[in-house]
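Quick heads-up: it's one chain on its own, the form predicted alone, in structure tokens.
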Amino acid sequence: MPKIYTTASEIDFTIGELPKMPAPSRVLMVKPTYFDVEYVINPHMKDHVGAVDKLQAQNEWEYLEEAYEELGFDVQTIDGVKGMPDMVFCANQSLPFVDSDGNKKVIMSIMHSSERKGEVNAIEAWYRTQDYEILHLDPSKVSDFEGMGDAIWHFKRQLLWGGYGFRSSINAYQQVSELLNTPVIALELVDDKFYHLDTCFCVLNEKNVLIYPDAFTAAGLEMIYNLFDNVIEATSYEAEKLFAVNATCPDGKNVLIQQGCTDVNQKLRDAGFSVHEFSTYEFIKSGGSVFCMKMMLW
């Protein structure tokens, strides 16, 4: 059923009718060997080029690879690539899906900033090994597309909620609606602090759902309380310096966050999931978090 919905008057479903997707077992990271602030391509990297301590970021990219591997998820690791320093942050270069059949595919994105588009046909060529089908958006009608960086699945359903403002074109999700034959909720993100949805849009599970709500319209405020049972709010303080929001939820249960957002993390437990704090202070000097550093996969 593809379509965008842009109001919540558009709505004519509910998550219960909508095809159940499985939840993703497996787990991509990019090492951060050569992770670095070289560049200025979003607020947070302003006044840290060249600051990032390197031996503090691989420690802190290995407990969050280690975390993922206790949960039990199949962690596949490749190198990262001279001259790309932040293809660590994974999320951004493609988005993966499976089907109703269980037909694995992959969208590769179309990077807004000119400084990052070859990471997509790095991570491309790693696709190439598995066994996805490659899908690419049409480059004459799409500017631009960071993958799940700004799309990003409900859980265990085949819906997607898709930010656009900063560094996605609403018109992509014409196309990735069609590709993959699923409906899109289309968020307007109105910061250039919450330039990706995922700074701002955390999906903890299938009723559950941690924003921070300043980053949104009140339209896409509506779509979001329309359709989520709970939704957590954080603060203005812990979602711009601490990147709460950037968290990630990969089993519907256990939550890994940036560490020292006490606020999100009792709300957090409040609501039933179990927190785990991960140190990420070198990345989010790039602007980028726990949610950033890894692809789900099928």
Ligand code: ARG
Given for the second form:
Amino acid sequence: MPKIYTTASEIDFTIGELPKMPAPSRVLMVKPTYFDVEYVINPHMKDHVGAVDKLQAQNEWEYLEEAYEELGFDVQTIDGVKGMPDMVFCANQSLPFVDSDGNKKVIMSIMHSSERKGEVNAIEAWYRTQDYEILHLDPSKVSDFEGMGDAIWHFKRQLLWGGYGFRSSINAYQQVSELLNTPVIALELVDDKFYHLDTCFCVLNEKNVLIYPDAFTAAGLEMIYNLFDNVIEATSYEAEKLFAVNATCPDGKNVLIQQGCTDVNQKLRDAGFSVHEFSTYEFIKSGGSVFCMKMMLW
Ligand code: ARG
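With the form predicted alone done, generate the form predicted in complex with the named molecule in the same format.
Complete assembly follows, chain above in first position.
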């Protein structure tokens, strides 16, 4: 059922009524060999041009990769490409999907900034070696769409949460919704420090979500509170400085998160989650952390 929802009063379903979707079992990561801050396309990058400690970044990335293996995921890694310092953030170049019959599809992104446009072909080349049907948005109708940085699946349900305002446009969701035959809850983002939905909205499982409330409009918050039983809110310090909400909960139980998010971690544990802390300080210099350093796949 393709449809875009922009206010809570339009919501005409409950989560339990939506078609099921399997949880992802594979993870794609791009090696950080060429990762650096070379330009400024978000406020976090401003003071960090040329300031990435490459060895430290490599170590941080390896610990994360091992964590997915320890949790039982099949981890695929591909080489970065010289001249594409942000390709390591591989949540952004695509939006994968599996339908009720097990058919795998992927929508390739249209990156907002010229600096990152080339990454999409590099990631598409990898999908061509996989059993995914590759779909493209119509560039005459859609100006930008940054994949799973802004479009996040509800856990185990065919429902897409779509952020817009900075890197993706709301008109992208019309096409995404039709191509994947799925409803989209469109959430407007209002603070440029939280420029991707994955910086302020982290689906933990079917009932729980972690958010940074000030990044949303009142209409967006109402839809979030309407559809989740439990909403955990991060403080501005942990959300902005530690990227607490750019965490990931790939199996609905274990949360991988930047280290030091004391307040959020306590709230997560109180809600029954296991918390695993990682250093992603080098990647935070570029405006990304745990969530955007991988792509979940089926
Ligand atoms: N420097 C990258 C950019 O601004 C960081 C992307 C982080 N990704 C994310 N999904 N938050 O595009």
